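Heads up, the chain below is alone and in the form predicted alone; it's given as structure tokens.
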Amino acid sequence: MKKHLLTAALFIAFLLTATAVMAGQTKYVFFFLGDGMASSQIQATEAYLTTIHGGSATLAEDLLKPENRLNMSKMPVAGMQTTYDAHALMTDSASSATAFACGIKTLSGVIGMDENKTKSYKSIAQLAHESGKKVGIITSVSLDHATPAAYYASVSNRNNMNDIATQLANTGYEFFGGGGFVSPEGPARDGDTSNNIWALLSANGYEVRNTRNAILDLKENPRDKVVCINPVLPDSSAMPYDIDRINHYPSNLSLAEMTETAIANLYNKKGKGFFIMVEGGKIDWACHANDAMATIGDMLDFDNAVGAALAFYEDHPKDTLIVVTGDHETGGMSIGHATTAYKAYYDKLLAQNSSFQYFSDNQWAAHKTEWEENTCPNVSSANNLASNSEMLDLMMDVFGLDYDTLNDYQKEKLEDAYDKSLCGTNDNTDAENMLLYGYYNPIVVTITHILNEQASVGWTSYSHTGVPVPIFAQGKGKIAQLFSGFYDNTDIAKKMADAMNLPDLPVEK
């Protein structure tokens, strides 16, 4: 008998190993991280895709359709993390993406280092690359931002960014693309480094490519080091907001067209795999402005992202491993406001065809220029905004926005955010004005805040919340599973170094 049971255990254990073993030779590793993503930016989404393709957002039958839900929310499965990092409910995203890509909790601002500053960890991507992996990194803002820094540089202070790019120029890795750099020739701030990031990257091997087709041709002819960067980039070296890329600026690739380029370049049937990791990055920049339809049109690119990832999967099944995540929300969007209660109506959101940014940096810079001396010094005027017809105009032709129908707080509000922005000055207090406007332009976040209050959308914040964050799952066998249940952010990390048999998490540089 006790042979026997000591047969049976062996087996077992046999089977388990052989499991973890299986498990641990996923080939194909895709990491997408949507910046300021949670379930409030995906059920938006999901209800703006239910209105344009002619559904109704308060029935369910609707909004359950396939072709009403995102390509991550229909993945096999689900779980719920958590986003504090060690000294704050409401993380920032160097320390929430150091905890995706290190498996350690640190302070905001600090990216690849514990939280006193003195030990520097390896990311699952400078792992994956040792283990002969191939690694991808790509991102809507700038490729020395927070988020992709995470996963492949260390330093005490996110701000430190030609630092941080040169230490992205001697990695090796073979794939980046996106956004630029934001100080490729000089330090960006006190202590920072001081190299020439493209010199750099030339003596390093890297192919630079910034134009839409040189780019589109790493499909067919890959590359062995290749850093990809958009033709346009309209601010803070950051791609546009999809919204103004389909509308403004069509040369520019989108973020899932950069993810497609991206697999084609690093694919090799008979190589060790890639590991891939994806930011959408934007989504957050406008969830921070309180630009709903900024926010969903960045939603759904990066969500076609996920679909590029999807279609590799279909054809590479059993190797294949996609985690899609927030690493936080912000904005504290709602689904639902006080002033329509139980309805939503996001055909009001339809006829917006320019994000906050690009509306501030041209149309309102232009009617500033043309308008401000002659109205300024009248400013105390009680109608400077109701009698301007042009940029009544304006409002209806950029956000759909129709004057006419709003009620009396509304247009109050309007107003003195018009005079705010026009001349500096208004009627309310400091405080008042804080609460209103934070750090935006007053006249275009409350024509957004209005026209989202219209649509069911609310707002609480101009900074990151502290609500957990789903995560969805899709890949070889039961590798997936892995990811369900309810655990920390940095269990994420620990988790796909599992899925890729890397050591165990974290791993002092």
The other form holds:
2 protein chains.
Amino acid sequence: MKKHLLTAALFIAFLLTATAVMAGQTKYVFFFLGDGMASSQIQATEAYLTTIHGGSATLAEDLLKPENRLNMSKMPVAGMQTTYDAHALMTDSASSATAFACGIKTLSGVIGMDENKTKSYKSIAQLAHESGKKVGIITSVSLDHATPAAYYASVSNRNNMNDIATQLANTGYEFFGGGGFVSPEGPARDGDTSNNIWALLSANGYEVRNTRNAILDLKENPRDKVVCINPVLPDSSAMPYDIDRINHYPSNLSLAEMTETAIANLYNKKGKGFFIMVEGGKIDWACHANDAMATIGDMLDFDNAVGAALAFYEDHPKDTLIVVTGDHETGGMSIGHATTAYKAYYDKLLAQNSSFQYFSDNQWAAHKTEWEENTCPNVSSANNLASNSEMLDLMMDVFGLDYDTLNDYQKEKLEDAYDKSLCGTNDNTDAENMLLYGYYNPIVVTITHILNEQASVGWTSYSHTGVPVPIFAQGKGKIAQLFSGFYDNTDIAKKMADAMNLPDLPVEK
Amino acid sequence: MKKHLLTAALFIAFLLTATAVMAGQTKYVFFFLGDGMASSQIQATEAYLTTIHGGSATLAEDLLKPENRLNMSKMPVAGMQTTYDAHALMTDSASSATAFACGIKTLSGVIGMDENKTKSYKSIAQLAHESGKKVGIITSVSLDHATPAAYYASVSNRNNMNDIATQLANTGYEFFGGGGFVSPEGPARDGDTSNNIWALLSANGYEVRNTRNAILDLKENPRDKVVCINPVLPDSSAMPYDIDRINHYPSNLSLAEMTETAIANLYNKKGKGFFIMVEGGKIDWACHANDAMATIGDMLDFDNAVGAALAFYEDHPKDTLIVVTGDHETGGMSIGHATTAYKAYYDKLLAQNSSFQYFSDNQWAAHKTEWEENTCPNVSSANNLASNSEMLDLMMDVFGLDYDTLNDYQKEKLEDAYDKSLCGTNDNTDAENMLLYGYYNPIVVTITHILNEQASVGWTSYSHTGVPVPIFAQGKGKIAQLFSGFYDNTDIAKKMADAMNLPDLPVEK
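Since the one above is the form predicted alone, can you give the form predicted in complex with another copy of the chain too?
Next comes the full complex, and the chain you just saw is listed first.
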């Protein structure tokens, strides 16, 4: 009988151990958030990878090669999430980030608060920090933007960016990295006098680094509390699109390099580990603008950042969890277009060397200055784009778009857009202009529309859409399996909290 | 020591049992295939359900209510699959069905054969049948169409439909149901004389039933070998769109009713169970035509068929596996549109009472006959649609589309399409016509485009697209977990074979 009791006791001990592993503290936890990233963005990037690696995006045997797959889509666990917020089928990034960070539904535009804007909630980052983990918050957009903000701030309006930055500076989190601040010197919260974030950071013991070498030096010489801001921030205090970093701003760090730096800086073998949130924030911006190559560029950088976490996982497989998802789809991107039907031509995208934004701010701005005075008085004459060799050369040089290969309808669209961008007029109705251009530079968005449709990539919107979004997970034993299935975005926060053995969400401040 | 040996032996026995359960024979297996169904089709249907149930498709608390979720998206296991075939990013339904049925990549248009069209492969249905299971094949399109064909035929060209039907009649499978045959009397295979499928079915012991009552009677009085064909097959020997069945063809069975009938007919408590494949084939056709409501109607019927399997599961939870997926997305459908941005108005869809196809074949055809002689000579005069009260009434009565609420650009598009449909001309370029209408009736596809974009549903293509597709599974113990993760469509066949303890795929004939 004693032997049987021993066997039973051992069995119970085994069960208890297994349960502890399930709900236990995971030491190193990564949450990767591709803003605007859903299934189409992933498939377009893999089709592009296949093409640039010398394969064909129309051959299954090439598309399935491991080197043509993203790190995320090779992770062992997959799930899907519904993304709507309290009052919108198409969530915004503030409410979705609040769902991931705090486990609650709220209104578009609200961060870390309920939909009545009266209660504030702790994020999983704050709870992880309170439990003894080091915390890193990384984004390719500004550090006070909606997605990163949800991990450290509670505000009724995402535009209160000085307020958000103030809360950042008061967190005590160990690492912030990526873009800068939109309102580092005000307007301040509650109508107070201007609140200088740089002074506050310094007073709170943060060191701010903003050169490539100074940031990379953290890998060898970690600091307790550091804010790492890329030297070149061309729009809205955000990192440049990765296609532009590669071609125009080599002194900047990629999102992947920033992630590697954060890992090295935060690694603590004897401590309680870390929680790192990494946002690929400009995937969304590129999709808003319907620019497939800018999207793919930032998808690749984001996925390389996932790769940095996977490299860490290889060294710490029993202690690490990596979760990757998007907050919503942006742009109604599709892997097919009416004009190409069952064919795909991703080679059409290979020559684009700048984002829509870089082109608009640089080559286009120069061209407009040079040409508008002469061209606009003749805007009603036919074919002023077709006869403008400088503009045709620009389209070829920057986007690889060969005007001579276009059909009449595409040429007509470009002509209308060129007139609109150069001189402010065309003969479209207002509704047609809104459909064709949204709030974007007409000639630039028309170029990317036509280039993208040639490749077989379509777009239906300049906004977020409501399609469910995939999730990928890899990590410690059965913990990653928590992320299998089809569930709501608020469940992700709860699963993350479970994986880190944090209190049940939501937790009021 | 003996006690220890006993404990070890028991532990080994436990492990062996567990392994057997993992890879063991699942008695009742369902495979549901939504042709053209991916994440957008699912989300659009759930937003519609929420609206028609009196909730708002912009409120998370309504969207998340169980009654507003599809059966499939409430299943416990979710995964994703890549859909490309041997030589296309956008697969066709023949090659994708071959992937699911035989576990191999092949060319678009090829069924049950390799890409060289030299080797033929057994399907999981044939292998299940050989293992002693009864087999049912159900589809809302014709029984000799590509998706059902892959479960019983090998042909180098999906258009060889008499050949396919001949192979159907020679399977010995116990149940076929849904649509009819496209070529029941030839042309025959290999240039032989015409091969009468009805005679062959009869010679092979099949009973053919084609009235509602005769088919439903099988629930009480099952037959060994039966072919159930709906009485009304309005296009290509397929069942009508479900929106048309409900409103125009009540004598027909829904896909859900056909599935319930198959389950009752094939149920065998003492035998080795069954394998049932159910295709929602006209989700795809509705998406090709960019008709959201026809899509949603067939999605609901398909999901109700899944519900029939779930009801069976409730009674046989230890013996049942249900897998639901799509073969590819169709139409580049998105849950958002440039003209509606962050807003959704699914109430705009509630009044549509016929599919594009029914409208085109009936109300439109009558209108065209009546009006074309008088209208076409005046096609160049302005506003002939705007002043045609009969057509405006038709748009309101059939689609709920209120002309007076449209913007100038939408009115211009309708006018162009009306002229093109009625008289064959407008002043668009050929490329613009192809983009706007594909190969569809211009006025009909323009009506659904505008109605759909009012609701916030966009389309980019009239063809299949290459976006990864979700999978859902529920069933017997850990078997359903086989379908978790992100993998290739060929892996689904292998997992299905594993669940049924069939030989490793592929298996040559």
